[in-house]
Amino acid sequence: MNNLITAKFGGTSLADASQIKKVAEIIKSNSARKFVVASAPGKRFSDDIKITDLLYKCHSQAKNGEDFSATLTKISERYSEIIKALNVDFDIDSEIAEIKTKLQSGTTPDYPASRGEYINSKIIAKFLGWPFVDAAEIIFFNEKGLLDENTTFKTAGEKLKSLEYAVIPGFYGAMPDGKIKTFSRGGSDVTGSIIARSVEADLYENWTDVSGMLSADPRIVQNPKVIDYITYTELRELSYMGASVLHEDAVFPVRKAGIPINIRNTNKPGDNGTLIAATLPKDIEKRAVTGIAGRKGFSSIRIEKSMMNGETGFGAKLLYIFARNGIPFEHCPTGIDTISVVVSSELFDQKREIVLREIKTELDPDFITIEKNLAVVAIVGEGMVSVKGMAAKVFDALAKAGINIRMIDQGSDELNIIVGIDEGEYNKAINALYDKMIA
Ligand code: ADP
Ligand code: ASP
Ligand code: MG
């Protein structure tokens, strides 16, 4: 029995009035769903534009001294349509006027971006007849812009527990000076997790437009299997590696408290979705491979130097060059006389000349080879460690599909095998691996 559920609804679940009505049905069908976290209206159809993207557009237009009124009108019209169809009493004009004033006086992008969830949540609260609680009053960041967990959990817990029900906007909180700060894109998932933790929920439901975490990206593999159960660790790995259904940081607040996450489909509320917990239920066998995910946009910088192995601190010096230039490394496979650093191409390209110069002067390598347009694909599963020949299966699948492997890395926890391939072969690789390892 779940007595207390925090339910987060994503952008497609709240894209228009008919979706919001479905959400209200879901909320009212279980009285345990007491705290609702809402996203901004997302896409209604594939070419549609998310409200959040329109808000960012207003900000960049304002910053460049361009006229943003047409973009702001689009936002206003979408909310007006929702307000009318839900028949709620809501003054959208004054909300839009406030955004306009802030944009004209020069604001950070975070403030306008946050208004997508702020306005939507206020409308939904009115429609449900529930109180609205502004995230800026209960979610706090420290000076460094990191979540201030203690203050947040305490303040949010006290505030929300004093209410029977509430709607809370996702995606943002407040800095110590009160200014609005957002999480990274998709961050309403993080808000949902924080709220679940703060109110000590029994379950964190994350409602979206697919029936759970799928074993591969449904935009690449046709009808991938739904993962019915998955551990927090596997989920973190898959979401970090690109399975975008849940924000990669959403697992942390609930994991510490052992609150399970249930990913569900607003358009198919009868489906069980995916249950995410610390361990799998006893009667479920550990799968060797739970899912496959990947990301594009990496570069590999390969350094060759004879006798590198005997040079103490070589790797540390190399990684420090990337670190002090603000480029985190994703992977770092090593050989005896070679070491490669795999980094985001976007970040590397901005600092390319400096980084290469520093490598040459500080490490005096024999050769530096740069490979661009790399994609990384992770094959993830907690049962992998006890199955022989997993790597062979991966190589076989890719070889049969005619795909060249440009990097291999196995996590030290043996939870994953990661391969680097050419970006152009990304979809083919995911399909080949899915067919061999999961289908
Ligand atoms: P929301 O607006 O509800 O937050 P998102 O668009 O952020 O939803 O996430 C849901 C989408 O994630 C799905 O529509 C799907 O296209 C995509 N996705 C990518 N990889 C996966 C995966 N492994 N499992 C499920 N969905 C995935
Ligand atoms: N609306 C925000 C975004 O589009 C946050 C979210 O939907 O989770 O990124
Ligand atoms: Mg999302």
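This one's a predicted model, so the numbers in the text were calculated from it and none came from an experiment. Positions refer to the first chain, counted from 1. Under this definition, the rigid core comprises the largest set of C-alpha atoms superposing within 1.5 Å between the forms. First, how it differs from the form predicted alone.
Core-superposed comparison between these two forms: the C-alpha position of residue 347 differs by no less than 2 Å. With a cut-off of 2 Å and the rigid core superposed, residue 420 has a Cα displacement that reaches or exceeds the cut-off between these two forms. After superposing the rigid core, the Cα of residue 152 is displaced by less than 2 Å between these two forms.
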The other form holds:
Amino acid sequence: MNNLITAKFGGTSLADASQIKKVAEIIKSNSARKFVVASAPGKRFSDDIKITDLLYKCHSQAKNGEDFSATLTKISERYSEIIKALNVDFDIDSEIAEIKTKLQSGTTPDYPASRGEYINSKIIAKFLGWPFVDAAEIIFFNEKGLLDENTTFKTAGEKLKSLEYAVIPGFYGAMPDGKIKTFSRGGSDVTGSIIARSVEADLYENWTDVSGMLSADPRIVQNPKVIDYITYTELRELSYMGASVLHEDAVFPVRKAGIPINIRNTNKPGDNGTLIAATLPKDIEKRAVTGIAGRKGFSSIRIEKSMMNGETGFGAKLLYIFARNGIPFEHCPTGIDTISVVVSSELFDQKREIVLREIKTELDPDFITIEKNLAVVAIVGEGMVSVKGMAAKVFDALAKAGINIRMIDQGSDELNIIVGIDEGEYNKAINALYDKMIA
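Form predicted alone structure, per the form predicted together with adenosine-5'-diphosphate context:
Next comes a single chain, given without company.
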């Protein structure tokens, strides 16, 4: 059993009183769970509205001079239902009145958006009988709006280590002038990681509505396997391709401290979930491929020029053209006389004529070929490096499915193989690769 656990619970885990009661049972079932990070109430059903979205709506209405009282009343009623069902003594009217006053005074959207976590955490703290610690008192941003790690870890560590238990709201902290600053959406995951690092936890549990990370998108592959163990490196690769149940920035604080993350299901607490660590346990079954993920919406700009390899800085000049036009590149496969740049179609289309003109003027290519409607699929696994013929298996799976490969890219560490295909064949490719590499 772990000696100290930081547990973060997501919006679906805390959507209503019955879910909060489940969470309380989970917390109390292990005395090592001493620090809890809470999200705002999420959706109770498919057509429901998250509290955070209602708070953003209030701010938008206030900013536009519209009456936001009806929206604020919905928020109040939602919390009132939770308070009544939990039978806790909590003055929701005062909290709502303060939000109203701030909105009327022209506050930034960060303040009202943060109140979902703030109020929910105070209610949960009351229900548990634990101290409440405001994230604005222990999590700090610098003047540029970036996390002030040194001040945060020191302040949060000193404050929380003086307490036996505590509930901390996720999603926000404070700027140097004391104003509330939020992380990007899903940022409660980041708060949980920061708290785990600050208190030197042995484990960071992230409780959500799925039993861990899946080896493929369940909307495409029927009943994909749950990934039992995954390294931080593999997680970053898959998360970048869109396959994650965790905010990607949540990895960094705990990774530096060597603290593992456990993705767990609030509604199925008996499931082991997915453990994310620096290295895989030595006693688990070795696997070549950990997961398959991908994204649509890319274009490939292929530049061909004789003796390109003899021109010093050709690739750097090409990438700089994209960079100064605000277009980050995703992949850059190269040959002796060719180089391709894979970018977001949406961003490229906005600057297409400018970029092409600059490429022709500055690089004088022989040919420029543009391929659109490209999907990118990544096959990820640290075990691939020790298995011969992995690339051949990938190509064979796609060939047998009748899928034409339009781009190939493999990292030097052999952690992943990335292929570009037609968007229309995306689902078929994911299934073919899953059946060949994982199932």
